[in-house]
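Next up: a single chain in structure tokens, the form predicted alone.
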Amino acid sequence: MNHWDQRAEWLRRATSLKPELKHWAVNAQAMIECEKSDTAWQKTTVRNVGLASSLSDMKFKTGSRVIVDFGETVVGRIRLKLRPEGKNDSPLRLQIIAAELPYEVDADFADFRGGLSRSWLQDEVVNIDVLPCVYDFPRRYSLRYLKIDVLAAAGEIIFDEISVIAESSEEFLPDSSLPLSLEEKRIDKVALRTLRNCMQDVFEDGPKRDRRLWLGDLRLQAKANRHSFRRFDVVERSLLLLAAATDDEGRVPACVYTEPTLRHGNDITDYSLLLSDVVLDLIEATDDIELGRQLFPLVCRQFELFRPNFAENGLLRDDVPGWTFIDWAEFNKSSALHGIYVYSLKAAVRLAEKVGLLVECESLQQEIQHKSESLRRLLYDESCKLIVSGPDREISYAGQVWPILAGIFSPDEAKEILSAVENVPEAVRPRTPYMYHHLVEAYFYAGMDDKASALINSYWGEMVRLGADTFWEVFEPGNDFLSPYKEALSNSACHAWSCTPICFFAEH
């Protein structure tokens, strides 16, 4: 047996920790219409034209349509009270459209050319054959808007109640005693509202799309877990399934599979060698020495696989196998990955400070001085303040923010970075919430506090300018319709990765 293979023992303790979910009724607030806007995002916009409360006075027949906002974003099975007035002799058919957007409610998904599967949008038509019937969709959804078409009714009906029986792990957001401006409330409960529905029984990337475990997800999702909802069990759990889904070789997923069974999903370089980070975040919370000896042997086995990849001047050779993600943007990623593999071992380092495993700081440590001196005398342009990366000597801001991150520069050093990437307009930009989050903790390492809650009003901030009560998956303002699947329809609006405003109002 391998001295990480501990995975038996690890799934057992994971399924000992399943949470047990809680449901609330969220009940539709308001009936609305969308409405096309060149000045609204994604060029759609909503209008109110009645509550809710008055369905129930409403007659609708083949051919009506309803659409009704619930107030806020929810993930759960949409619940409908329906009764038929007069006769009813056949069944009832519907369509529907759960949305997290407006431009969701009025799109045409006869057009959806995207990468990913079409079975990702939210439509769905359903027979109903007795009436009157409370009818639960057995699919869950995340959504805050609903269009209901009749395609075909024996007469007229109504709806007594259109609601979503809401589930997570946690029901009620935190208060926040935090000193914050009423725009900084504004985000954080947006954040807070953001990880939540993601707290289902595991830390899931998107409720809407792709409903998975995925490791660089919760890395970000347990440091906001930690200022917040404090559930080290869901936590924990999250991280011993992929622990346990394991290859035999070592290699800690990205992300895995739980149903049917547990199973080895998608591999991203950089998203194993951060593993040392999320052991670390959860140990440092809850104290679980025990469980920190278990896992560092998994922690070290991440950087033994990748280490292969470094040439003999300590340099990341640009050919490393496989998917580095870093971000959605198109650029070259050595210098960031060499930026991580540093900072994932000084995780490790602290790591086995923490559990008292001594001995194997020392190794770990002549690495980190080497990998950093390599990067500091190979990719640092001491004549612009700027870290390069590839053949091309390529500007981007990952590349400067994961070497600073990593501790390779100093504060002084690092401001003198981030001052000097913005004044060169071709450099590659972050695409994601994700990236905007290093991003902003490096002003902060950089004691560039000032930019970091200027960045963090401009990013997160806008988003909720522009309706969002739950932080998108994708953002790049003024480009409405960016995805990385080719179509926007397939974009999560409700994503775990962008939650972390939790953390800086929290840590700043």
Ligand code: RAM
Second form
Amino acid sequence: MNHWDQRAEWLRRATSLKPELKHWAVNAQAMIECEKSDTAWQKTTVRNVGLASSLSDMKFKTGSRVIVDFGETVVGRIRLKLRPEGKNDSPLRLQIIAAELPYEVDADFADFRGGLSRSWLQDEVVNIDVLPCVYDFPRRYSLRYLKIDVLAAAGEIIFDEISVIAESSEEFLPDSSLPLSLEEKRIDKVALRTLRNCMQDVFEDGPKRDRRLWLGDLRLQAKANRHSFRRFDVVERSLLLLAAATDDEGRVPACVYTEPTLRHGNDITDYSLLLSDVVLDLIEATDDIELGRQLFPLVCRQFELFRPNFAENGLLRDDVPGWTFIDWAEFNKSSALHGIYVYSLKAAVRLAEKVGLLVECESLQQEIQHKSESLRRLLYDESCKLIVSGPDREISYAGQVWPILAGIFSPDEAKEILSAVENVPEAVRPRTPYMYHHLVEAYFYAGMDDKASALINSYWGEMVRLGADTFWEVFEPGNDFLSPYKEALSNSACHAWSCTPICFFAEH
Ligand code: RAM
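Pass me the form predicted together with ligand RAM as well; I've looked at the form predicted alone already.
Every component of the complex follows; first up is the chain already shown.
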């Protein structure tokens, strides 16, 4: 089959796998007010001021405000059941803010200075012509809190109901039968809700932002899904959409837009390489050998496209073109990317073995050996037990973690490396749950299980202690307003790549 036909075929199959979304109502639980607090996350805390069930006894007029809490973060469409009291001769004008975090409820959006579009912020003004009515907002939001300001009303109005018609591929969070501590159970539940809320008709990175399918996020979602919802249809659909949007050179996109028609989004070098791992994970779970064989050439093409970035000595050149992500932080990414290359080659070999393409394995094996040796020989500083990166021999956590996950070092050596990096104050630390996930994995690989558990507790556990009921896109303890987009309001507070405690608890 030629390239065009193959992509069309993948798109057809992906379309046939489109899941039917489940819908259910989540009612507002409480009325709240926001307050400034020095000890709260992002300096904002909420105070309960009444039960949402007493709303129907209250009357609102021009200038009034109500803020409700749904008790958990939900993704769906807001529904208001409204009734006029007295004068009813003109439209009702409302302004809403749908917020994932208390800070968003209280912030002044006019001060927005972010690098991403202001339109990601979840606010809107609506005019409702006919009362009484049940008004369903057309746009889907991700929210825990809803602020409603009555901008103009003819007379008084009553909210008989404020709810969200939630939507996702799955409604219920699976019950874990794992022997977990109370603290771990809480983390697990938050992780499951995060994954569930991102599981729309594709695996989205975040239902508030970017509401988009990213290969790197999908990789972690698929792993967590294996231990929880087991919706392999949604994984396969998501993977095939990415495959179907491959460009004419054969590069798989880092993300796609699925509406109105499929479109190739950004390219990220490390995400394309990791395609092998996503395919392997799915085929291991489903045993769909035929699909594995079909996707194998696409997996190999990613290595072919990337290979010219290696110099004669087996190290990456300093000027790898395009976007290398690894984590939302500025640092020399060379040793991490080298590690990802070897890690991804190894996944490709396992995939080839699984689907019986043994002839292909030999050259991949040789390359693994060659690239592992060059990293060890040229980037590993035996005297201080650290992996350096780039001409200035920079040290970062990612630069240690990925070569370790690639299996270039034994668990004992990995332990020495991970212990050594802790004593380097200038070592660039992880910034996002995405990179923290890989650090935890590296601790487990090195047999440092206590370190891994402590990190799960101090990182994901801390988010829970700060009030998270879904895990955040970006989290650095003590740095409340950190944002890769120069504006914390743009951050997503329910983000796919943060859901992986599900994997840690199930696997270790
Ligand atoms: C952001 C999103 C997404 C991530 C990319 C690299 O836009 O947070 O989850 O995969 O960056």
